[in-house]
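Here you get one chain, nothing else, as structure tokens; it is the form predicted on its own.
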Amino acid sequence: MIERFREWYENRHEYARSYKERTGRKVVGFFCTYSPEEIFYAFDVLPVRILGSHEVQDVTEPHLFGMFCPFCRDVLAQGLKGRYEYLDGISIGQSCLHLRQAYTSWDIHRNPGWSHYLPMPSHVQSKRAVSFLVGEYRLLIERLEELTGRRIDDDDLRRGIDIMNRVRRVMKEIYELRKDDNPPITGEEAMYMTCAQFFTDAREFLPVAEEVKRELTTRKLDRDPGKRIMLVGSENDDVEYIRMIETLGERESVGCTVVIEEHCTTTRYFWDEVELGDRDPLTAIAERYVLRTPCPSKDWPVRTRLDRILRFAKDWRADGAIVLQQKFCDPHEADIPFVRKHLQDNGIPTYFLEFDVTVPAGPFAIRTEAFLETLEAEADLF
């Protein structure tokens, strides 16, 4: 059953086309995890995250400055090449300027007929952030009414909240199993799971994830888990890199297993649920996106993300953390010294790698292996 995640990830476009044909529902692409999927589900619109293809491309230079991050350029390339031609609309919840420019260029040159820019507050710690966002959500709802030709009420919003909360909960339960001495799921498989959720209807993803959770309780992997590694940093769905480092133990003296991550394709995306209670559902959704683990572009003036990262590292007993940055990603570049210091001050060794659209497998394998060997040497010493 766990192979379904990989199939969904690798066949994302075929799934979406088939989904539209068999359901007749709209599909909207979103650029950043600050887009409130709960509201899209309230309209029975499928929200699909737009990720890159990790292929070298030559179509974005006229649209994006060469020193914009490779993820943004890769995302825009997907639009310019028509890979998401089935979309009925595009939307972005404001995160960083690079991704916003990718959205704007897509909006100008490949607009599928509907688009909406959601000005997600950068100062999420402002006492006015939630009320501001509620107002913006009302405008988003008006735009979705235009797209779908239907109106929604609070019960629809509660249904959307329930759909997303249930999916988040089962993924967290699967992540709990990665705390085992020999985790029953590899980091590569976990990455396929979280990314597959971006491309599939949560109501179809949920029963598969629940079945996988049941299977994992008795699953025994015939591999040495090696060092327990945490991944921290920029957007990352580079499963090739994770597969490469998790198979180092088959070729070299020391291997590893990625047991936890903190970036926007995994825990930062799904870890926090909407706390509904008896409150207005739109306010509850807004609070979730204001209070969730922030992107570095929003983690100010008080840094709240560092303690979450450290707690993950401690709870999942990481031997070390590999800190990743998409090349030219300014928010993460400014954040990384603080992340590394916070982890290292608390006994978690770190190692830095800068990612591009494609990963230089050979050099990255050697550098990662060297880091793992230092962890092994420290274990031998102490």
Given for the second form:
Amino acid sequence: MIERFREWYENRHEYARSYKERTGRKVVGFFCTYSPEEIFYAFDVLPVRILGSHEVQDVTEPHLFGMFCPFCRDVLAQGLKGRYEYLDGISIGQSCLHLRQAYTSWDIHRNPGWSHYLPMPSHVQSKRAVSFLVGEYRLLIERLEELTGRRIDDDDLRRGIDIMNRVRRVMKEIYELRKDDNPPITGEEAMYMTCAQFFTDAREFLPVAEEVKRELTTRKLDRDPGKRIMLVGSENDDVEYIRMIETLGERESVGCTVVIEEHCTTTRYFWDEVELGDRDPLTAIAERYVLRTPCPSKDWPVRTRLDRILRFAKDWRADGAIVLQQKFCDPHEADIPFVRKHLQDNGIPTYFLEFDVTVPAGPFAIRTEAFLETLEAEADLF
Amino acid sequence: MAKYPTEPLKCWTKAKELRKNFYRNFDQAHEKGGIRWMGSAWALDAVTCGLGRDVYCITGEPYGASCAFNRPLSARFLTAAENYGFSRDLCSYMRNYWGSILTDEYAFGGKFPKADFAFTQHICCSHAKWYQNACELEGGVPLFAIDVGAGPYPPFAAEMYEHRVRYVAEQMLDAIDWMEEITGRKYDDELFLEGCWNDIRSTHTWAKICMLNRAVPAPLDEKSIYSLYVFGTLQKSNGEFADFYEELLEEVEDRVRRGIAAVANEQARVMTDTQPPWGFLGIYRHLETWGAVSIGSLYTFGLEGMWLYDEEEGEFLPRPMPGDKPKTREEACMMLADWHLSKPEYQHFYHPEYKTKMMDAIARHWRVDGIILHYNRGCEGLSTGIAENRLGLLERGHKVMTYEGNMGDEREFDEKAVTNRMDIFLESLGLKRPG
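Now that you have shown the form predicted on its own, what about the form predicted together with its partner chain?
What follows is the entire complex, opening with the chain shown before.
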């Protein structure tokens, strides 16, 4: 069953087209994980994340100044090349300036007829953030009513919450299995899983994920896990890079397994659930997005990410962390010296890797290999 | 050849004196028992006024620009920031500022004066992170930042939703409580109300001054405007600065009445965008040798000046001041929030089309012949959407040139290549190469 994740990831557009055909439902593309998928599900609208395709491209040059990150250019290229032509709408939950530009250029040049900008607060540590966000959710709901021609009530929102919470929970349970000495799932497979969730209806994803979880409890991988590596940083769905570093052990003297990540394609995206209780569901959703592990652009005045990153590193027994940053990603660049220091002060060696999703992954794998060798050297010394 | 009469600004010396005193006051604040704070040029600085009249600030952007103007000094600061581990593509003002802390060197002489607290706003990804890191580099200074990314202002939004204004205003109220706690001072609402009104007065008056540059010949050139708009970036709520702008308004009105030009041989008018490369302001003098005056930009007009865009008329006019002064702390917070959320330079953070519309209005109403866009590698915030602005302005029939540079990192500016490119552009506007 685990293969299904890769199939969904690689055939995301075929899935969405056939989904629309068989369900008659609307599909809305979202640009950042600060979009409240629960509300889209409440309307029976399928939210799909727009990710890049990791190709060298030049179509974005007239639209995006070259000092913005390769990921946002890749995302924009998907629109300009018509890859998501089946979308009924696009939306962004306010995030970094880079990705906002991918969204606004889509809005100018590839608006499918419905587009909504959600001013997700940046001061998530303010006690004022939740009520502001609830106000914004009400405006989003009005716009979704226009798109779908239907109205929703609290029960619909509760249903949306339940859908998202269940997929988050099962993915966390699968992540728990990665704590094993020889994890039954590789980092590459885990990345396929978390990203496949962006493109599929959570209700169709869930039974597959449940089945995979069952299979993993008895799965034994015939490979040396090598060093246990954590990935920390910017958006990353570069499965090719992960595959290359996880197969280093087959060709080189050092190998590794990615056992945990802190990316917006992985744990920053799904780790936190909506704590509904008996409260108003809209407030509960807002609280979830305000309190989730923040993107560094929203992680102030206190840098709260650091402790969670360290906890992940410790709980999953990482031998080292690759602090990975999309080139030009300012929010992460502002945090990186402090993230590295925090990990290193706590005994986790780090390696800084400036990343570009639109260029071949080979050189990044070579640099990673060098880092793994230093970890070997430290083991030899002590 | 001179086409119009010209003369220096009478208030120039006063402007220099005010600016010098501002930086000296920050440096010497502790000697007088006062308080120092640091924050963004867009910080809602009026909020700090209630702490007393002996509270002085430094705003990072104009400070970073001052560093950049002194290229050898800036090179030291930038290197120090990079050696610490900060990426060299981060905001160059920010890197100059951090470098100043790391080298413990004040751009105006002596050691870098450490702030007692940081108070800023956040709309660009770098703003709150800037002071978060500065606070850490200064050894643990307390920080409060106000999120102003609450959505666009009408006509770019259907209406100004009450919850958006309230979000910003309530953060200000929280900031006041926080300031009382960290300084141990009792907050004085009267001083806050005064600062609030000074803020509104100075940002309104600045817009009125910029309106006068619609005149032909232009009474002000952009290089001079840089030395004047700076007061809004230093401290909008400063009464002396608000008074100075009123004085300046009178003088510029007089220049228009008498036909006094900033550039005596004005033959063509250009506008720019984003911050200039501060170490290379000579490019503006280069424009003048061709008879081109840069009349300003959305950046110099709207960074601190308060305007409203009229969608129906395609007009860009100073936002009228509120009819009445605020009477309570809460009223002042709501008024300031609403006032600042309409800031022209906030709007493009939501969509480049909003900025294109305002730039188009400036180009038409200030009778601009060509537009020069600075693709500024040093400022992620103001470069946001700039490529779409270029396309939008071209679609609207404007002549546009671009150059790539950096406002605060001399290593990313090629002066010769840029002036060559300007020459070609000015020739395409019909100007003759200076002999």
